[in-house]
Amino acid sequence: MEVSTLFNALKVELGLELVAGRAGLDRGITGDRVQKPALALTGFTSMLSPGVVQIFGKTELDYLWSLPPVERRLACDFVTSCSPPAIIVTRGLDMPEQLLESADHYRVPLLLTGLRSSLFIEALHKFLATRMAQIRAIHGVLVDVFGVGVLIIGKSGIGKSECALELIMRGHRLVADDVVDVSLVPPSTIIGAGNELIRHHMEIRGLGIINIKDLFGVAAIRETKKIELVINMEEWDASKSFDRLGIVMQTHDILGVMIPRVDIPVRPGRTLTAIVEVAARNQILKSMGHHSARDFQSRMDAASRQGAESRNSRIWSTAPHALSSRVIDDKQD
């Protein structure tokens, strides 16, 4: 990603201003993190990571202003001569002329923002992580159901888009149909988005291509959504055993992250939209620590143990009487 892309995307949101080094806006950013130069200003530049944006905060600027002009220019050259993609000064701090001259000389874009370092770095990390994440296309439909990102997958023609359309008519929101672009936001968040060419559109057999945004309004769509549940639609097969208890959690691998998965057999008469809604609600409960199937299993196990203990206690309570009666009978014999 070029520095110009970062600047154009964030100049309004984060109040970025280009003050020097315009000739270097085509420099590439390869790191999804940022760095503060620290000892690099003293000449110890071996710790500077290549391709990483450098942040100058109050500490760095106070240090530069404390130096005599000649040493100040040398300190600025230490960093800019290492060709970082860009230098961003936070808090709207006044910059010495030596830093501006050094940035122009080495063609390093020098940007200014009024935000504090901590707030700016947090926002920039999110932007870089999203823009530089690994992207993969998945065949399926992504829908926001009760705030849960549900990815519906299954073979072509099984009814994914029709199920998603009915969910939209129930008030849920479409993210992507047919092609879902997924990306990994470290450490383990999978974000799904619609492909740019077909965003907000759906293909419904018999109707053709429809525009969800035009038909149902902006409230029926989302641009991106975290994927938290995978619904796998399969054709009904009487010979196949489907999970009936839901105690063991199944998962689906997306870019190395294991996402909870539910396999739903499809056959006439099943209300798939209701099942998807219940699956989303159930996933919300699980995320809060309530696992209905396991709770039910625990109660069944407890009831079985209690029943076994009760039977044993009845056996032992009647055993002494039976034994004493037998002793009496033996004496009479």
The other form holds:
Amino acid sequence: MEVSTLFNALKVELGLELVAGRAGLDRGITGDRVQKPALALTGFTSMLSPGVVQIFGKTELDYLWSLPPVERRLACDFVTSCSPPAIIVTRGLDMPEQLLESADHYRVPLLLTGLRSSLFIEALHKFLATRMAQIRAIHGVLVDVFGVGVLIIGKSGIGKSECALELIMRGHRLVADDVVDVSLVPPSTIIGAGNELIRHHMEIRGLGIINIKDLFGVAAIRETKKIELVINMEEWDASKSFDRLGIVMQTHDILGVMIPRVDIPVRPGRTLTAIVEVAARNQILKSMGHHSARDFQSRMDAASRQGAESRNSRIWSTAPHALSSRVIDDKQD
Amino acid sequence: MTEIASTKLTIINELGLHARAATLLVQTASRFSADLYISRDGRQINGKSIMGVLLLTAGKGTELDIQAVGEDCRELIAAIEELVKNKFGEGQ
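Other form of same protein, the form predicted in complex with its partner chain, not the form predicted alone:
All chains and molecules follow, beginning with the one already shown.
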């Protein structure tokens, strides 16, 4: 994003004023955070992040004013020569002419706002986060199942929309069908939304395009949802082995964030809706710290350890029910 | 190794990629096993999804980047090219 874009978008709202360095308005902002240069004014510039807007608050200005003019210009040059995309002075603070000269010389746009640093930085962060959020379209269906954002992916025609439709009929909510716009909200939240043009419509083979909002009402839809689980529908393949225990967590990369993924084999007549519902319930448990498969495994491990320790125990040969009764014993403990 | 074929196409029929044309395109693409991706201005959609293709809102003169991935990708691209060239059978 160019500095001019930021300036034009915020000049009224945040009372921004361009005081110097107009020639650098085409500089690009790449960081979605801002920085207060502080020590960079003394020449320690190695911590200045490239592409990040620099905020000069009371600390920076007081320091500059405390210096004799020649050193003051030098201090300004330390920062401007590193080519930050822009310098923004807050609180409407009085700026030394050396700062203006330095900004013009190195073509760094120098902006002034009347807001306090804390308020200004908060507003700027919000602006940068929304503007710089990466958006990508993913082919899939996003449904809110028991409050868990479930993204169903898979090849065309495998039955994603049909599965979503069944979920809606069971009272779950559709976010987007076919084209899901995903964006990253730092640090690691992935938000999915439907495209405005086709929002809340679905294409069901045999029926055509249907409007979920009209057919099922507002409670059957929602605008956006955090994606917490990916269901990958795959064609049933006897040669491929699918997870039988669920101990190893698979993940799916969306914009660099790893989202838990479940691969589910699809075969005609196999009801996926129930499986998706249970996967969502399981995800809720996991997010609360319970991992069904791992709990089960540790119970089994404990049972087999006990079996090995006890000389008389013949778990498998003499007492076929020993294992299950041990599991129950464990629970009672 | 997965085969990839790609091309650039300009929509030339009067109505653009409207509902009927989009359906025809998706139906054609679905006959092939290769995956089809269509992008407009950097926004990519799945060419086998009606919603996606409609979302391109590609009117007359729109340039589209078309990419096919899979065994019969070349045949798929040829079929799509043919379809667009024939103005989706609309004759105008």
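Numbering follows the first chain given and starts at 1. Here, rigid core means the biggest group of C-alpha atoms that superpose within 1.5 Å across both forms. Because the structure is predicted, anything quoted here is derived from the model rather than measured.
Two rigid parts rotate against each other between these two forms, and the hinge linking them lies at 133 among 116, 133, 198, 153. Once the larger rigid part is held fixed by C-alpha superposition between these two forms, the smaller part shows a rotation of 40 degrees.
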